[in-house]
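Take a look at this single chain, the form predicted on its own, given in structure tokens.
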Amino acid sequence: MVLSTGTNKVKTAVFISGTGSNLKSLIKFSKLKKSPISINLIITNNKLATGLKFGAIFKIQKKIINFKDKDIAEKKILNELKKNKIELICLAGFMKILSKNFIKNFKGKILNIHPSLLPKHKGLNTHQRAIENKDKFAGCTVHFVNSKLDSGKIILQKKVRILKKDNNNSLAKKVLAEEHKLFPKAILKVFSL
């Protein structure tokens, strides 16, 4: 994918379900100078997400999409996406799945952050999994997504150590932790492929 010359940065759609802790990452990522994109908009299924509040702080417009019938939601968030010309999907702690039509439909990219090594821990309670499984490692994976469920061509990961008095909590914390620096570095290199 190849950036456009000039100041052009892609236009950009994060989308969140909670804390929104990555989607603050990636807003002061893409302020620097060396980001190739613009967050332009934030989408949830999730009223109370209180990622939502940086979409007040940065000024950042934010949709709520109710997801109780799926196909009306994800027709909804196609027609944001084209009225402000998003090429980029950036799913930060989105826990809704999107449907086949839904990633046929949209053209440009979409990346995915999970918090396992993928392929291992697909799905839900990647830490507890890990822990319960004697894993030495855990980590966070950003990889495209395709129709499959965490599934799609690997970018990026990042191995975090678990260590003997880690719980869930404090391996969620580490994994967290290095989420944040593995997105904006994933998003860089899919931009200079």
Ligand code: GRF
Given for the second form:
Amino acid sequence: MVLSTGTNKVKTAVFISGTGSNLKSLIKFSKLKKSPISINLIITNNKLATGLKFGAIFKIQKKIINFKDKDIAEKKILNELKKNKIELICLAGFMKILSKNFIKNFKGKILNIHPSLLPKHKGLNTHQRAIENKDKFAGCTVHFVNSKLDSGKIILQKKVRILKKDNNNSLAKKVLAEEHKLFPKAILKVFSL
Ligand code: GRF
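Same protein, different condition: the form predicted on its own was shown, now please give the form predicted together with the named molecule.
Time for the whole complex; same chain goes first.
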């Protein structure tokens, strides 16, 4: 993927709704020389998202967008993205579904991380469902976002074995640790395509 020319890094916005541990790992990655991206904007739908603190810590601009009216919210976001010359979007624990129209505006330039081995367990409560399903493996996936939920082209996946003793929490913890490594790897892959 070639998005910008010259030596500048690709300006990226990360969308979050909660803890933002993936955001933190992306920020750390973005500071490495080998990173093709810089994180220039954090967007959230949740004013209480604890991940917002990383905006202050790393001096990155953040915007809280009220999603009561999705149309208006998306217009506001598109405006912010334009203002900040954002070229790539990383969804990292963002709990709102973006409209077809929004996605069209950033076609092929939105990545999402999902805590399952897609196409298995799209949507929510992935770890619980993997355990109940008696899956041998859980894991995480980074994929391009298209208009169907958790269905865009897969970029990279990482498997994690589900042990007998695993419960929802222990599995979530193991998968999250892998997510932190997988998202940067997937970004490197995207820019080498
Ligand atoms: C991650 O498991 C992500 O895959 C899912 O939500 C969680 C967000 O965690 N969509 P964090 O906010 O990055 O800590």
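Numbering follows the first chain given and starts at 1. For the two forms, the rigid core is made up of the largest set of C-alpha atoms that agree within 1.5 Å on superposition. Small disclaimer: the values here were computed from a predicted structure and weren't measured.
Problem - F106 C-alpha shift between these two forms of 2 Å or more, rigid core reference - result: It does shift by 2 Å or more.
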